[in-house]
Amino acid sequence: MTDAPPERDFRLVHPAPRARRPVVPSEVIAMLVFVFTEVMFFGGLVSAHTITRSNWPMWPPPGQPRLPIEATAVNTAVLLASAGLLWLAGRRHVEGRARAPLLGAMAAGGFFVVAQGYEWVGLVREGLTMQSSTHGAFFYLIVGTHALHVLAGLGVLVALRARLAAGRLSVDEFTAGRIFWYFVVVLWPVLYWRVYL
């Protein structure tokens, strides 16, 4: 019988791995994408309406009703200070001061949808739809486009509310909900600069 030399125990060698926390988490990664996928739609709905736009001897078209510059920059105005009141909220998640922030960003942003809808609703009283021309055609395309992802935003923002009044927001959940709504409100300066000025 021969003798079997003894069995190593190789984690005193190579202790085991530990765990590590990713640098970015993997909800912000996937937000992150998201985003920068919808940064390229959006350029290219810009991009085909500035073409269009510039092959047109006056923009808009003569007959189309005045869009209502004055009371959309009171509205690009509040929809700014909602990312004021989420970047608040996620200031004070930490130290469990979120929810009135977090509520006033939500109703900042429930303010501009309702106050976009409004401004629909007299467009449309003065002839401005999809089918009276290239610039109605684009004008709802574009700015309907972006009322979709606020209302997507929004549910998000309830989300994350549902979430921290249940105690199960975690910060890296809080942060992609943030970028998302970050990107709509930024987006929205820069349609409302291309389309109505």
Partner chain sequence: MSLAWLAPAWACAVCGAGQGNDQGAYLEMSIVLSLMPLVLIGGVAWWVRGQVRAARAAAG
Contents of the next structure:
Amino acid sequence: MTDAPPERDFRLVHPAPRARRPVVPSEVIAMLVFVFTEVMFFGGLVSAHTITRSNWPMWPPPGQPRLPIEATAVNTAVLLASAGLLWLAGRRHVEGRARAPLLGAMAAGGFFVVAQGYEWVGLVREGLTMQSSTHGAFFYLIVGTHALHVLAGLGVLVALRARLAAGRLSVDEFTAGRIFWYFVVVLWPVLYWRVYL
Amino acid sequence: MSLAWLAPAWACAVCGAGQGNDQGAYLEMSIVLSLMPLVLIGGVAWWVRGQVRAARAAAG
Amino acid sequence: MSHPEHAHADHGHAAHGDHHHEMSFSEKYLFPTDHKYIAKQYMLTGMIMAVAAGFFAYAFRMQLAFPGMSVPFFGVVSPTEYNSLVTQHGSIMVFWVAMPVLIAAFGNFLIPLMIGADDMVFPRLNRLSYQLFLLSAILVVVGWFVPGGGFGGAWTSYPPLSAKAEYSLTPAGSSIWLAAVAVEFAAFLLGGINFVVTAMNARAPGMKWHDVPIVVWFICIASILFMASVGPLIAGAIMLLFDQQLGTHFFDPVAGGDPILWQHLFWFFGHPEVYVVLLPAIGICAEIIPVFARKKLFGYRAILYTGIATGVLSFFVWAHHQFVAGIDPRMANVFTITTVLISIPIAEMVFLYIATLYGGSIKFSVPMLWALSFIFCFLIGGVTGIFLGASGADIYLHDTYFVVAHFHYTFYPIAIIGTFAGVTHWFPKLFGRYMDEKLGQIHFWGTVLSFNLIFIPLFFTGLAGDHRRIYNYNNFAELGTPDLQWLRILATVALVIMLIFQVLFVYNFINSIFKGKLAPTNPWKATTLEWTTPSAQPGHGNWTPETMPSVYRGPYEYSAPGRDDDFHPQNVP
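Could you switch over to the form predicted together with the partner chain, since the one displayed so far is the form predicted on its own?
Okay, now the whole complex, with that chain kicking things off.
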């Protein structure tokens, strides 16, 4: 099957008989369902974290390096800004002016990843590793999994940018891609609250 | 549900053997994890219904 | 009326363009995007895995019946091998037989056909789903041959047994198993997305939500249930993998972890999972019964709503697997109530099926025999589940063979009887030919009777105290008695007989594909849309432009008063 034009008819035979126009676009439903599963996955991680730390008399356990709460707060703001820029891009897509805010969102997302990576290197040097304590293990597991999703989200943004440049980005595809990025961004403050604070 | 809280439940020989500090956390997280799918699916279903209704109103 | 195939070819030249090129062998059979071929790929893989898992069951049951003796075609079963065999049997049957055949194979085959679509909405995603699934199956097989052998920590994989290599004795196998499970979950996640989106958006004109056949609804609900419950287990599985390989201590109580946490995460998925596999199987019966009773399904909306209610309730019962793990007894009380409650919607579905049969013109064809035996056997499974759901009784029965017999009386109807029902019913649509009816009847009676002979003795050995996952009961004075041993031998002999009867099915299946009597488009005179299409070519869609269906009524209009025919197809005005 070649690249589908923005309006899709699911019948392979042409001319197609009067087909139903889907009310909610397929790409959007697909992405919503996928994000729903991911939310449950992160829910599982957070609930495991909550249960484990309630077993400890003191959390974080003594002797572990302090987490960079302030620096990460700044980072969080940057990530939220990228979601705002992407929202703007969505609004402007119909007029054809989505390029700039989309690139801005990508840049902000990239900054988040690099800054977090820098913090990580510092933490490892101070002795917080997956093996040093359950605290460290959960930190790297949860924040690391989120980081992987941010990277995937950046990949999605790059793909959106490519299709936009080729003039083939349909409204529905753009919406689906934005949903994934919004998910990755909105999830982060929840994780920040549970893991860092 | 009031039956759930009767004291004789403690007569069970193997229940409550692992009385950790995490009992409360288990209960809370169980509730959260159980309700999350319902809220999420319900939310999506409600939104889709709204879209279908809007489309029907626009067409008919 | 011109032959649809002929008109199809004519239109193909003019209108199909790139769709009409001759497809190579690898495009057609190895890397298809056509949902019918992908369905057959899933079915074939699932059946092959079933043969392996059945063989494993044979090996460990022979060990139990004749401890220490060399098992024909296997050799002597060592204690570690015993654990591996049991674990692999359970995992493979749940993840690599029941799920791919019931959900992926039947879902892929039936959903587009029954809603009047030419293919899934995302055909290439569909192909990717199968490829991921195949990879997971290959990983399972690889696990059997690594040093240490296949994972032996039970399909529930509790730590610390599963987390530490010095306990499980299968260091490589443990991680490979986790990887296989994770990849398989990804495959079903992608497949489920396809099912839901297709059922929502690609329906034929005129098909409203209450005209959709029950099996399509139930496969979609099962997919949603799966996707809602699998997340926490994936989280737990990653944590377990890290415990195994990276030296973390998520589940190690010595270092501040909690083994009960694994149980909590596993069973949060594990319980909805059984309803994930139940719903498609019970949906298949909902399709077969109206056809062979020539009667409208009684209470379509009631069945649909009870299916949804079952799905919702299934999220609130999981701790009944942990009654003796030391949970708060007040929590146990709550879960007893919810567990007993969930038997109500299923019982209602059974009543509705019986109400469908009542007053019908019943034909005991092979698919009908399977559907009826599903109800009968599943009822026994459900009733015995009530004993286990009561936390008081479960204190005695937990981890005994009573549990094993209970879940086989539920799982076997789901995975095996449901599969046979679906395969024998849709074989004419899958392959354009009939299966041999006589062979089918012999296979049916042989299988169902011997199945019951396997597990009824096991209820009694369980009540007598037989614990699960024991390698040799002669090591226990009170369990190594001749009476109990005779029951174990009876169960094993019945298993061997049942496995021998499956040869009949394999022969019937393969022979009928090539030499079966040719079947018309609608051999059972059914009303649903899949019976309106001729055996279609892969990649060319399911209907021609002239025969593309529009839907005018519900899916079970049989014996409507005032009509000459005893069935009124959905696509006939």
